[in-house]
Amino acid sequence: MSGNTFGKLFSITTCGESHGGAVGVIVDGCPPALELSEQDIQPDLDRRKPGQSSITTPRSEQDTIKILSGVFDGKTTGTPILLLAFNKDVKSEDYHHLKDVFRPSHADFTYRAKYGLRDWRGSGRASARETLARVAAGAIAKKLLREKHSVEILSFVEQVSNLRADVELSSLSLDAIESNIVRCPDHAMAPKMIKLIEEVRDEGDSVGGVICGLIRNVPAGLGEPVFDKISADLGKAMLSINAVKGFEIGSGFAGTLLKGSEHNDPFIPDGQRKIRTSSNRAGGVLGGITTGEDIVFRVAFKPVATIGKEQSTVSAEGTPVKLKASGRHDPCVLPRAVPIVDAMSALVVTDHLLRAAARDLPRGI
């Protein structure tokens, strides 16, 4: 196994590198009649593509999708769907004085452990760039859990080093989240982030923290008892993207500082779901298993490994070196981070409610 394909019955396979020809990914399993066009995907896509704002890299490309694939008559007819964005922005020469340099924090040395040769031109394969084909993919699994099953995924950047927002959950809205280019729905504590990374920016340096993500309307039942948990697949989900170090759902760590009695989420009776849970430091899994309630998790993203100071490392040869970076990079990736981690997730609830309806079929068919 390549180990570039997520997702049993909604899977994605993607493609491309930072500076090769094009990114894309295809979608399989989606179901048909579902109407799908490119403008469906576009505004995910502009909300995760460099140059956005200023606390963003400054590499300019459009990201624009094209649809190759799967729909016809504006709706996906059950193919498989081809989904490609060509790079255009591509300046390979800022690298050039890497080709022979392994950075530290990057893959450079890994993957030239694992294949014997590595892509020097912007990380290759290993570049955040692959990511435009999960967003591009999960805008099509957002639009199904949208339009099909009213599951609504959001999330924001929670904490940027050591700044932490406080946002109350159930009033969470898209609206909130994109009011600001960090997207932090804390309008008070926005501005000390944006400020705290344009200095790190002006440093040469960078910075990490954590984005929350929340799941609305999930049903219960999704998810397989041992080593499919829906939990455990988030959790691989969230771990496969770029510069992501840490994962935990609901109470997370926090919740090995509580007793049993503090930490367990009570029963009660409820008028339309007849069962739900009072509280939810589970967050909304129980067993690998989705109560119902709403899904919450939070992920750490560590400082982008691309600085402009001056660090000690190694030539391939063995050789020490001194480096100071150059190239277009972000001073925080944790902005254009959020519509990935909605994508993953989408992707994820996708593939389970598929793996429900699968199992729900009537015997003999």
The other form holds:
Number of protein chains: 4
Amino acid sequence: MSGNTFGKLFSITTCGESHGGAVGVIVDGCPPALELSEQDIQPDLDRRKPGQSSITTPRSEQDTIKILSGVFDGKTTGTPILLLAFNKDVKSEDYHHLKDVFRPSHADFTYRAKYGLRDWRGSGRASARETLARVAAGAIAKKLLREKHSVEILSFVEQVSNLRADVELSSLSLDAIESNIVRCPDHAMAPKMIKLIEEVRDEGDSVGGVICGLIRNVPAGLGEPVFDKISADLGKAMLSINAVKGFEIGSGFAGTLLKGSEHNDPFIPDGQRKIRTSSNRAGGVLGGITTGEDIVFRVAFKPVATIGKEQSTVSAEGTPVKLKASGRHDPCVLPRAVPIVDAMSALVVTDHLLRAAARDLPRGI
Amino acid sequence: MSGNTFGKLFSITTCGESHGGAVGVIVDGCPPALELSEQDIQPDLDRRKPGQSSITTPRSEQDTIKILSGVFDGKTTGTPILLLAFNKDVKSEDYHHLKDVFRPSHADFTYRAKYGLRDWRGSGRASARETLARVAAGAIAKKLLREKHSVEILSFVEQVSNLRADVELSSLSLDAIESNIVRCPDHAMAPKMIKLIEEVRDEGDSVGGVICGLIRNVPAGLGEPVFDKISADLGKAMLSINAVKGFEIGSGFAGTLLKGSEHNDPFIPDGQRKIRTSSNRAGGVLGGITTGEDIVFRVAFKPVATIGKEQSTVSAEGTPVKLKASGRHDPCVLPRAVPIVDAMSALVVTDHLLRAAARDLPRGI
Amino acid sequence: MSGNTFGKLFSITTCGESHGGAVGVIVDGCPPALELSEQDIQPDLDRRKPGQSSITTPRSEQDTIKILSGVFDGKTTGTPILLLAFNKDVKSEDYHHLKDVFRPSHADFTYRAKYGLRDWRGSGRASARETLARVAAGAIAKKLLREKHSVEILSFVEQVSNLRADVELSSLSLDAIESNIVRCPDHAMAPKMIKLIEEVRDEGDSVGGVICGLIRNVPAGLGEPVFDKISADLGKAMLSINAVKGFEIGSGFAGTLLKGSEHNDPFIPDGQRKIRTSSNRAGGVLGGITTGEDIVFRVAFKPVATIGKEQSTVSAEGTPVKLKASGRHDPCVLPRAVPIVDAMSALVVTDHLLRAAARDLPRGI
Amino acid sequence: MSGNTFGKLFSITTCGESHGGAVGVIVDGCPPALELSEQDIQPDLDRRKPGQSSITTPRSEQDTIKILSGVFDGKTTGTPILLLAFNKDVKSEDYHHLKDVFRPSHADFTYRAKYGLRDWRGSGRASARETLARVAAGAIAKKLLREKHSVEILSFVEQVSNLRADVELSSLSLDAIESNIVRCPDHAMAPKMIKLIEEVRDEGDSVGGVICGLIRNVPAGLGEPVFDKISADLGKAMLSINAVKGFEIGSGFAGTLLKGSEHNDPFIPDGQRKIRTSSNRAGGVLGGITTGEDIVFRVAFKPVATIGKEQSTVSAEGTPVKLKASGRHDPCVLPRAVPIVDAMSALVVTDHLLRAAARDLPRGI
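Now show the form predicted together with a further copy of the same chain, given that the preceding structure was the form predicted on its own.
In what comes next, the whole complex appears, and the chain from above leads the way.
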């Protein structure tokens, strides 16, 4: 109810602040007998961690994950799985000067308005460090989807500022995404994006962009009509990520420019007595339920709020002050956000798979 | 869990199909002692009802709402409120030819994939008639917000196909929105939009567009950090409406083109010892919590899937067939969707107001 | 959140007051393709309805149920099912003298304390008429359990005041329960119970008692460990029924008098490579999960609060007043409560069956 | 959904097995600005810990609690609080011989039926060690209730086997409860109970009993009518504790022997324009909502399933085997269960206080 739980059947409850004791997550509802170790989770955290390349924050955080419950003899037992990463690189004093200042476009002011007090060390709970818990939990969901259902989840950086990649989704691979530090599989565009981010970094500024999400091999029939459309749940999942300002599925905002006769996806017979659509402007979802085609969506990230340039703001008392960040921020959050988008995709799809299983019961009998 | 409930403290559970007995909603969690009668609800339903103008479907449905519980002596009692609209204009035979055909970009195929069977009369539960229940429940939320908290909720048609209105949000009024049948307060653009919709209607085609939502006078501090950010909940609310393919808040997708130094909203002192921002690219939300500035968002609607032109599709057996709609569809759903967007806004804000109240308890003591 | 919803996957949301427009329930999560008509539901309502015998209230209420959504062509569609019984025998004026009086051991005072106002007509939402919705929804769950899973649910009156029946559970049948108006299958004890209730009725007084619940053929493995033990969910279900003051499962309170060596149920091999227990003091549940043995529990009902004898109480202003009920009450609620206990049993077991199905997913693959 | 979360607004999610890495709990929804440190929590854990007296298990576990998030500068921040106790006294090999045996009246068999596999070390998740997390979370709730609302929560051992204490609730104090190791405030009966437990321990057997729960100074008006009656939520809370087989509130099962005229609690005017009842057979709850009188309930615990005597059971393959526990068990769980009952009481009342606060919103304006 306080918004720290996500998912209904495969559900995660996260905790932890930037500079508290630990960031953690309880994964509840994971089916038993899934082989699981910390090695299944760490690689996704490494894709998210700070300091991984020249275009991310130089902060060094190891983000080592520990499994503290729910796994026995190398397998999940069906009981809740506690994943924990202890906080290490704690320099709270770096933030002491921000104790009574509201940084522009950060959550300092709104947390204060909401709670009456706030943990001012490194943004506290509003820090993107919270997403570590999502990525750790998402790694379990991804493994379950991959091994038990052959579902594949891939996201990549499609746009940085006004630089837009041209990517053929049908041939997209994780290798292509991971082949450069900006996680853009368009090999011509990636170096331009990296150069732009470096320039912006050197100016003490930041840029935003768009991540494209792709989910392959989802069975038709997932999603609940009306409020829990899988598209609505994906939208909520992505809009809950720090810095996200927009979400669209399939044709999205561009689709509003088409006529119905141009936008509709014709159904066609497919070889194996299956039915497909010859185009996929729907983005894999009709009426909130999956069609079996690829789920395709886009997520808009605003430029990082922390910048090195001097800015005007006010103190908690309402006095105007000048502010200049000390420096260890990401000039562009998108490369590190790719595994976060992946994780949220995996959590949504896994949850809806379990929900579908519950409904199927009497049909199977 | 089956996705027919929305909201946690002010929660609605809806039911009903296009051609079943009734469409209804149980509103649970409405505080007691709110004056309420059917006259508070009917006007919003009239803004949503078919046949209201030359650019909506000519189907005639009265959508008369009845309050069947939860109100006594003209006031809410705190117990669940049942609102019901019986179905009348039932011509199921109109749909009989669609029994075994999957209409392109409709939910016929996905419902069949999900449930194994479907109510094929007028799209069944996937019909936009379901949104009647949202609008009815939303009218209660709007009244509560207006009377108890002075929150004002206004949405309008900002774009139809490529025609984009120019609207000054600070002077926007309900009268301006209701001054024309397309519900666009830009008096120069509205007639062009209407003309375009009429042309498209006469072609047997359809168009999409964008609704802009505005919520004024929301107190700072609403919204739960992490997963239940108020922006994420608004996004889910809007993406759960039929035909919606995109959502953005504040600067949205356009904000990805700005640098941090251009995008950040500076905090400034306001006369009454208050703090405001001098710009509002955040759209009224930082870190998922309201700033007290206007909440501004945009919702993308695809063109209506039902068109009069002949289309290719397949039958339930997978055989290719030709399909041509019989006619009583909306050429553009946006004018009638405005009250639906309003309703979902009201439901989200009311729910978060009650959630904030729960948390405030110990501070008030 | 306001406590009008029960169940997580097979969930019901009820509404309605004693003298409002209707009592209703939305059943959400019922699997598709279950054959269902009003004739499947009405018989259970008839077992609950007032005026059915000489030992129930003489109020005449027909309680005719209507299905208004979620069923098409005689089958459930997987969408929410709205069941409604319109209120008829409305003599609100009978209650007008109670408008400002707090009847002893009724909820008048607590509703006023909670909501600040109350619907004083026939107890409003606190009326046992609310249980009509539970019985209607429970009839669907019972049908699903019976037809798809061969689960049988039987409850009976085991004790009225100090008269305690002696019933052999292994041979219990619905016919035996329904063979007399007090719904006690002990043919020697039933007439004594009836006579006692008649005497108490003639005195203008009331009596309480115990209902024993039995659930047969539940598969082993249902129930969630820790908080949602199936025994805990059954307990909550029963304790949520009007007038219930106690619940015990298996050996219950009497089991506290035994030593561990006397209380433990030994496991024994069963013919078909199955494992059973040779006794069932557990009542069919170990660690909150079903063993596959019969679930057996007991529910204590206090004597009906409405009595014909004069009582002392206070008005809403706190002035002492004398009160005497006008008469149309049940001298003993137990015979009519039997189908309510059945319904709550069915709802709990169905919900846990669906929850188990969700978890089984990956094992089935 | 998997039953590891309890509470709706003040909610806890627990994790951990007897011999895994840790037992933990995320407390979500705790209001901000409550002073909190580990010293507020540890005393309750010490009341629950093994080895605390001659009548509890001799296992030595320190159960040291750590706060890892949600507290800053000695105060809660409103964000989730992670409490963790690392497991130490791990002798998994002690349990190796139980790997393939189903101990009578334990959850070994049902976990296996449910999950297909189980963590056999020390009962895994079914171990009463799980209640450590409840007690830790409950300590926060108790502090909030005590400091902000003056609510007092006291439980005590009322019955061990057939030895029943005589306790005057109106003068009950924590000191009286803690004055002896069996936690029974009847000074004449406590030594008899201790002697009985010692005798049973020496026989290698175990006994059960009854804990009486008392909650003082709860405001009138808490609880949701219909399904979430506070009595039903208390019942579920208690029935979710290991080894609990029964729950009753107020007059409970004994109340079924009274007539309505004997059972009803008359309302009387109280000095300060307040209304009270002259008796409290209701146990502080009418219609599921608190009256403002003391909440009084009883909880039945079966005798501990682990005994030193030889028992018959079967292996996982269904072969009959003889079993004899190695020894480190509690002969009577009740003294250590007292703080668990307290914790569950506190969690239920706190949750309902927050729920009431949410509803009060518009009345306060």
